[in-house]
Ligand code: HEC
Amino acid sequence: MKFFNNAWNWFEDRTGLMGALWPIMTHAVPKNSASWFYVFGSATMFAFLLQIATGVTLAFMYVPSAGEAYQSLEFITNQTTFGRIVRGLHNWGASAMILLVGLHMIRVYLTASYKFPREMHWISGVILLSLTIIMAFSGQVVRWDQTAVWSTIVAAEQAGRIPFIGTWVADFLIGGETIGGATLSRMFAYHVFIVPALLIIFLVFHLYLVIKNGISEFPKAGEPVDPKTYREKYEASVKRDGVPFWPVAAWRDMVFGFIVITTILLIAVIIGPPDLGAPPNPSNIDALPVPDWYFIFYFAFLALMPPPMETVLMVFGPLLVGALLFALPFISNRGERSPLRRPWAIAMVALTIGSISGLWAIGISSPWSPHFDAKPLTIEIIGADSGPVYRGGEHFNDKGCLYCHTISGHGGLRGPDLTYIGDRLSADELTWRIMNGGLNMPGFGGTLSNVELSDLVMFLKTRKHINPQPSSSGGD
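Kindly present the structure of this chain alone in the form predicted alone.
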C-alpha cells in the first residue's frame, strides 16, 4: 500500500489532476436538483462512452470496403468470440442513446432549464441531439446491407432537393453521383472520426457550461426567472441549501447509469444484434428497406407526404424544426419555469410524443408498400385442398396478389382488403379488374391464362361473410 500511496502522491504532485478535478466533482448544486429527474443527461453520456468502447472494438475487425463490409459483419457476428454480444451492445447502445437524449431534452424543456442564464446549454444540447441522430444514421449505413443502401439513396434524394446547392450536398454525402465504395468510405469516416470528434467537443463544452452556470434548480410555481436578479438568488440558494455534487447528487447518476448499461448488456446477450438484411443490391426494386426503430416515424412521414408538397416538407420541414429549437431560449428566456404554470409546454410535449408514436405505428405496418415477405395463404384460409378454388388461392399467392392485398389477416396493406370481396364484386367485375388493373394495381391480362383467371375469380368469389365451403374435389 505504501508503494501505491507514494506512486499516487508522485503522480498528483506532477500533474495536480485530482486537485483540479476535486473542486469540480464536489461543487455545490441546488438541493432539489439531486433527484431522479436529473439522471438522463449523465446516462446519455454513459451510453456514448459505451458506443466509443464497442465501436473501437468492432473497428478492429470491420472492413470498410463495399466488397467486404457485409461479409466482415457476418464474420464478427457469427465466428468471433463475443462478436455477437459486442455488436448487440453497439446497436442497443445507440438505441439507448437516442431514447435517453430525447428524455433529457423533454425534462429540460418541461422545467424550462433553457431560460437565462442557460441559453447556451440548450443550444449545445440541440447540436448534440443533431450529432447523435447523424451518428445513428451513419451507423445504420455502415452495416452495408440492403436497408443501408436504400436509406442512403433516400437521404441523397432528400439532400438533392435543397435549392441551389442540393446536387453538391448530395454528392458530398454519398461521395459522388452514385452509391458505391466511396459512399461507404465516406459514411465510415463520418461515423468513426468526424461525428464522434464533434460529439466529444460539444459534450465537453456542454459540461463546462453546466459547471459555469450551475445545474438548474427544480422549478417552483410563482418563482419566475428575472435575468436581473436570477444569478444572485441562485448563488444565495446554493450557498444556503446546496449539497455537494459528489457524492450526494451524483450517486443517482451512477446508479441509473449502471442500470442503463446492465440493461443494454442483458438485451445484447438475450436478443443480440439486429439480423443483417440482404446484401446490398441497388438494382433490386423489390427491396422493402425498413430503417432502425428510431427513424421509422420519419420514414412514415416521408411516405405520407402529398407529392406536390414533397420538396417543401423534405427540405424546409427539418430546417423549420431546427430553427425553432435553436430560437427557443431567445424567444422565452425569462418568466415562469414550472410546468404547472406552462400548460402549453405539457401540451406541446404530449403532441410531439403522440405524433411521433402515431407515425411510428404507421411506419411499422408500412401500408404504402407491398409486403414481399407476406406468408402464403394456408389451406384453411383458402377453404379447399384441391380444385379450382384451391388453385385460385395458390395463384393469389404465386402471382404476388398477397403482397398488396389482405385476406383474413394475411398479406399486405397497400391495396383493398379482399377478405369479403365476394360480397362486393360480381365475377364479371372481378375479371375486369384483374385483367385491366386499377390506380396502383397492374393489369394481369397478359400474364394469366384463361384457366388461371377463372380459378382466381372463383377463389375470390368464395371470400364472403357467409362462405359456402366447396368440396375438397372443388368440382373439376
The other form holds:
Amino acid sequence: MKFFNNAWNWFEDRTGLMGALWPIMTHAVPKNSASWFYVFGSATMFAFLLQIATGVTLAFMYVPSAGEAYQSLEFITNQTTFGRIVRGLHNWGASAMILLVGLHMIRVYLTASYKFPREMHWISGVILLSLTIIMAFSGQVVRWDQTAVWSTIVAAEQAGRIPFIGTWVADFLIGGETIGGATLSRMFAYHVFIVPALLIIFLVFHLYLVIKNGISEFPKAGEPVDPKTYREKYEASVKRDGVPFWPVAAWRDMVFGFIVITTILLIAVIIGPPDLGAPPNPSNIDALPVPDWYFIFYFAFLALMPPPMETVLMVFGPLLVGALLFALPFISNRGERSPLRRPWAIAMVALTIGSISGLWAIGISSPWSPHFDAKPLTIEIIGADSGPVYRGGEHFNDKGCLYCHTISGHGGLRGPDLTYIGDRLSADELTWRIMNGGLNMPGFGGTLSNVELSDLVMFLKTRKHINPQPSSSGGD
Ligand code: HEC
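Based on the form predicted alone presented above, generate the structure block for the form predicted in complex with this ligand.
Every component of the complex follows; first up is the chain already shown.
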C-alpha cells in the first residue's frame, strides 16, 4: 500500500496531472443543471468512445480492398470469437450515437442553451453533428455490400448536381468516375483517420467551451438572457448555491452512460450485427438495398421529390438546413430561454420529429422500389383464361411489369397504376411506351417478341373503367 502511495506521489509530483484536473472536475456548476435533462451530451461522448474502441478492434481484421472487404467482414462475423459482438457493438453504437446526438440537440434547443455566451458551443455542436453524419455514412460504405455501393451512388449523384463544382466533388468523393477499389480506400481513410481526428478535435473544443463558459443553468421563465449582465449573474448564482460538478452533477451522467452502454451491449449480444447485405454487384437489378435506419428518411425525401425540383432540393435542401443551424445563435442570442416562453421552439421540435418520422414510415414501405414479391395477377383480374388477353396478362406477370405497376391492387408502385390504362392510352401509345420505356422504366423493345408485345397491348387495352372483368380489388 505504502509503495503505491509513494509511486502515486512521485507521479503526481513529476506531472501535476491530478492537481490540474481535480479543480476542473469539481468546479461549481448551477444547482439546477444537475438534472436528468442534462445527461445526453455526455452519453453521446460515451457512445463515441465505444465507437473508437470497437472500431479500432474491427480495423485489426478488416481489409479495406474492394475484393476482400466483404469477405473479411464475413470472417469477422462468423469465424472469430467475439467478432459478431464487436460488429454488433459498433453498429448499434452508431445508432445510439445518432439518437443521443439528436436528443442532446433537442435539449439544448429547448432550453436555449445556445444563447449568449454559448453561441460557439452550438456552432461546434453543429460541426460535430455533421461529422457524426459523415461517420455514419462512410461507415455504411466501408461495409461494402449492396447498400454501401448504392448509398455511394446516391451521394455521388447528389454531389454531381452542385452547380459548377459538382463533377469535381463527385470525383473527390468516390475517387474517380466509377465506384470501385479507389472509392473504398477513400471512404476508409475518411472513416478511420480524417473524420475521427476532426471529431476528437471538435469534441475537445466543445468540452473546453463548456468549462470556460460554464454549464447553462436550467432556464426559468421570466429570466431572460441579457449579454450585459448574464455573466455576472451566472457567476453570482454559482457562487451562491452552485454544486461541485463531480460528483453531485456528474453521477447522473455516469448512471445514464452506464445504462446506454449496457443496453448497446445487450442488443449486440442478443440481436447481433445486421446481416451483411448481398455482396456488391452493380448488374444485379433485383437488389433492394435499404440504407441504415437513420438515413431512410432522407432517401424517402429524395425519392418523393418531384423530378423538376430534384436538383434544387438535393443541393440546396441540406445547405439550407445547415445554414439555418449555423445561423440560429446569431438570429437569437438573448431573451427568454424557457421553453414555456418559446412555444414556437416546441412547435419546431414537434414539426421536425413529425416530418422525419413521416418520411421514415414512407421510406420503410419504399413505394418507389420495385416490389419483387408482388402477387401475380389472377385469372379473374386478367379476365380471360386463354387467348391473347390471357397471354398478355401472363406476360405482365412474367416480364417484370408487375414489379413496378399495379393492376387492381396487385403489383408494385414504382410506376403508374395501370388499372385503367386502357382509357388513357391507345394501342399505338402503349406499344411505343413498352418498346421505349420512359423515365425510370426500362425499354422492352429488345426483350419482347412481336407476339408478346401485341398480347401485352391487347391485355392493357382491356384495362378500362367499363370492361367485362369482374371488379376485383384485392390488396396484396
Ligand atoms: C423498373 C420499373 C418498371 C418496369 C419493370 C416496367 N415499368 Fe412501365 N413504367 C414505369 C415508370 C416509372 C413509368 C412512368 C414513366 C414516365 O413517366 O416516363 C412507366 C410507364 C408505363 C406506361 C405508361 C403509363 C401512363 O400512365 O402513361 C405503361 C403503359 C407501362 N409503363 C407499361 C409497362 C409494361 C407493359 C411493362 C412490362 C413489360 C412495364 N411497364 C415495366 C416503371 C416500370
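Numbering follows the first chain given and starts at 1. Definition used throughout: the rigid core is the maximal C-alpha set that superposes within 1.5 Å between two forms. All values reported here derive from a predicted model rather than from experimental measurement.
Remark: with the core as the superposition reference, the CA shift of residue 431 between the two forms reaches 2 Å or more. With the core held fixed, the Cα of residue 35 is displaced between the two forms by less than 2 Å. Put the two forms on the same core and the Cα of residue 139 is off by less than 2 Å between the two forms.
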